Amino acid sequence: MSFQATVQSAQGVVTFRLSGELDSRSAPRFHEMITQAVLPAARRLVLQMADLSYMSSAGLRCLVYAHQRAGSGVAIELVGTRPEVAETIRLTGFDRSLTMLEAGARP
């Protein structure tokens, strides 16, 4: 399955939706679209990722660029995970630095 990503901003948020797998092919596109996103400027960076199957460790890096790019006032938020996909950001523990929502759940 290949890779989709959109992303929106409005209000001091700044949402990603994503799906298919986040590879080492895919990867790229998605770090050019957090580094076009205007992080700094948001307060919350949310991640749609119900629709994600797969995610490698070069998509990691990419959460991990975000998490650096929007700065540490800024919370992140994914939502939806599959388990698949959460327990590779579990076992590199950048889990606590970020929020694990089920999908359809309000903060």
Second form
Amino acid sequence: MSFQATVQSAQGVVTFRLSGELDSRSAPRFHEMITQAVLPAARRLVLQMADLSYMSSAGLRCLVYAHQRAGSGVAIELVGTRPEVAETIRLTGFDRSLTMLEAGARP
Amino acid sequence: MRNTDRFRLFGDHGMGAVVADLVDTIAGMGRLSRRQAYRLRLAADEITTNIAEHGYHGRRGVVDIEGGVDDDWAWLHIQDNAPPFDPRGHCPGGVPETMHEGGYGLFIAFTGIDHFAYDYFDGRNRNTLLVRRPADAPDGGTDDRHRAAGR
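Would you mind generating the form predicted together with the partner chain now that we have the form predicted alone?
And the full complex, kicking off with our chain again.
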């Protein structure tokens, strides 16, 4: 399944909605979206992950890039992450740098 | 019983889908759990991506991937003609300090499967990935519950 991503920004909250498979082929596109959308004014990043079925280390690096670009004071929330994807994030310890929420916890 | 399925890839970023299809087939043959199938796909994806990016430095190159099952294991052999490269020597013992070292993918690959082996023979790198089959998994056949390597 191909990777799809949308982004919207309102009142300092940047929300990405991801679907499909985020791997080494699709990661550069998402990386560019992060560069364009995550600006210093961002207060919070929300990633809707429920429809993301696969994520390799290339995708994980995108999440780390978003975290670095936003800055340490900006909260990052992953919503509805599937168990297999969440396991990859936890494996690397990056889950300690963000908040993982159940689906529906954020609009 | 030994089933195999084999593809020859030309190393570039498009091979991820072929890897996923092969792992789906092997997972079905070996009746792997969804989690096992996902982790085997992830490991194979990371190994082949590493070959394409670092073995061939982004240039095209042959990557052979072959998989099968035996009584106890589901396995993949991934072979390439790039210069000798043992991934085990490039994977940190723990979680890498930064995401830019390139070792993160290999760390994920090694952590997600039950056994990894490497050898260099006849001018080729060969990576062997093993996942132990569930104890109650009979040979052969496919089951949609198991064809779930992230699809």
